[in-house]
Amino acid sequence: MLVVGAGISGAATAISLARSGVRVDLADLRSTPPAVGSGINLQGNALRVLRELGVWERLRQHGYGFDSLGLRAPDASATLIAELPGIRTGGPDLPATFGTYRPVLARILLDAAAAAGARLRFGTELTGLDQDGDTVAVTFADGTTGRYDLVVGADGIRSRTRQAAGIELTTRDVGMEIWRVVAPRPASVTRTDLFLGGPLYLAGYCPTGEKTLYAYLVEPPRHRGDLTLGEQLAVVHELSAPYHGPWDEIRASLADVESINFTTFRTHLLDPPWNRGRVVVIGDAAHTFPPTLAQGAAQSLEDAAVLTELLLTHDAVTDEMWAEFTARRHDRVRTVLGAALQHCRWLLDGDRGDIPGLHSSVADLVSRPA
């Protein structure tokens, strides 16, 4: 079996299949595993899958768990407007939310995939697919070929697998851009706080360890991602200046940052089915989330969990199996994505909206395993 894309959903798929005795090639376009990147906020339903994969005990040593969400005002005192209790959607013995560093999560997942027996192939670009009955012939950019029983495209928002399979999907901008920076964690930061109001759509932070956090600032599109690091740092100082409380300490610590992550909020959702014959796409290749509910990684992990469960419990890859995969994934993803986009719409329209109710409804849904 071939899994294309060594990100979160691809590595998770490779772990589950390889440790069950399936021969798995895990191929990625990048020449090496990711070594840089911003923080990531994992909800309990993501942690549940990571525990099933056997990586949670290692990951928990490289992050920070917490059980509430703060909403603050953009005033001189960073007044706490509300404290929302976190719902432990992964179960009572997992934190509601866990902050960590993306390259750390990637390394842990890839180590587990290799230990399970998956063959990792970096610098490997898929260029063609040709299905013939019960197999898929694959061509790579270096001229090599392979034949597989199944191809899983977990290769992100611009998925080459999706394109090679002839699956059309339009990705659209939400209308927001985000700056993320890793910084020292002030002692007062013990959870995610979101600052509502002020000149930005959002200003927030998430602890990622005993001494670290990542902070983020969400602004209207200004297309400033091609600035130098010094220019980016000046932008972060400018954007964060109206926010206080822990933000004052965070801003003062930014002089030594080595990188700043800039991205645009984008979204898409592939109509069912997510497969074409024996080629299937999951994760960001099938659905891309704005980070307003921190469910992008969780839903990608759930894709991997459901797909591998079905592959390992069915005697053959059949239309019935794909129908079950669709039934268990598409509507759930659509509902969660819809809630994330609703949060974006409220921010874009300057409408406070029922944020606690929105978070609660999604937490209730994802508390039930996919």
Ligand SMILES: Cc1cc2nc3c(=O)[nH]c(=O)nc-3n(C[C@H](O)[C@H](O)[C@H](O)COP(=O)(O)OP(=O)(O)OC[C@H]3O[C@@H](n4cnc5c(N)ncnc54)[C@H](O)[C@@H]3O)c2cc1C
Contents of the next structure:
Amino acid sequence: MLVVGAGISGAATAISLARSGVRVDLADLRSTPPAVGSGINLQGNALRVLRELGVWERLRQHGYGFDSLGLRAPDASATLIAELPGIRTGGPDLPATFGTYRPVLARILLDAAAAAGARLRFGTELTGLDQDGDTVAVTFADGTTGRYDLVVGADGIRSRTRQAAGIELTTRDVGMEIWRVVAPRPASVTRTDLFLGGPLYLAGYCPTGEKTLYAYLVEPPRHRGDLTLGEQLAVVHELSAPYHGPWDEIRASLADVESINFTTFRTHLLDPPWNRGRVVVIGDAAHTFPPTLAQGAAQSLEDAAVLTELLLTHDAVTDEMWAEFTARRHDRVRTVLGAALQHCRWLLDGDRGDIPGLHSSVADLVSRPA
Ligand SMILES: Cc1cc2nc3c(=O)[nH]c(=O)nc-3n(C[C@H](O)[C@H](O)[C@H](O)COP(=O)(O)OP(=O)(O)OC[C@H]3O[C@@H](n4cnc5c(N)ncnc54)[C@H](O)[C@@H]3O)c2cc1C
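Can I get the form predicted together with the named molecule as well, since the one above is the form predicted on its own?
Okay, now the whole complex, with that chain kicking things off.
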């Protein structure tokens, strides 16, 4: 079997299948696993899947768990407007939320995939595929080819697998851009706080370890991604200036940052089915979330968990199996994505909305295993 894309959903798929004795090639166009990147906020339902994959014990040593979410005002003392109790959606013995560094998560997942027996192939870009009966013929950019009985496209928002399988999907901009930076953690930061109001849509931070956090600023589209690091630093300084409390310390430490991550919020959701014959897409290839509820990676991990459970418990790959897959995934993803987009809409409209209500309804849903 071929898994295209060694990101979160692809690595998770490879771990489960290889551990059960399936021969898995895990191919990624990058020449090496990512060495730098931003932080990530993993909700309990993501941690539940990571624990099932056997990586939680290692991961927990490289991050910061917490059980509440703060909402703050953009005033001189960063007034706490509300403290929302985090719901432990992964179960009582996992934190509600866990912040970590993306390259660390990637390393841990890829190590587990290799240890389970998956063959990791970096610098291997899928360029085309052709289905013939019960097999899929695949071509890679380096001219090599392969033949597989199943191809899982876990190759992200611009999935080449999705295109090659003839699946059409339109991705749209949500109307927001985000700046993210890794910085030292002020002692006062022990959970995520979101600053609502003020000149930006959102300003916030998430602890990722005893010494680190990542902080983010969300602004209207200005397409300013193509700046030098020095220019980006100046933008982050300027954008964060109206925010205080821990932001004052974060801003003061920015001179030492080595990279700033800039990206646009985009979204899409594939209607069922998510397969064409023996090619299926999961994760961001099937659904892309704005990060307002930190559910994109969580839903991608759930896709991997459900897909591999079905593949390992069915004797054959049938239309019924694919129907069961999307029946278990599509509506749940649509509901969670709808909530993440609702959060964006409130921010775009300057409407405070019912953020506590939104968080708790999503937490209720994702507390039930996928
Ligand atoms: C700004 C931002 C912040 C976010 N924050 C959070 C958060 O805090 N919590 C959360 O749960 N989610 C978050 N998300 C969402 C999360 O990052 C994604 O949902 C998740 O990374 C999707 O994983 P994936 O494995 O499906 O895809 P990806 O992570 O995109 O991985 C795809 C992989 O496929 C490879 N690839 C691409 N094309 C090919 C090809 N042709 N051949 C071979 N390999 C290929 C790529 O190199 C890549 O390694 C955030 C998203 C954004 C944009």
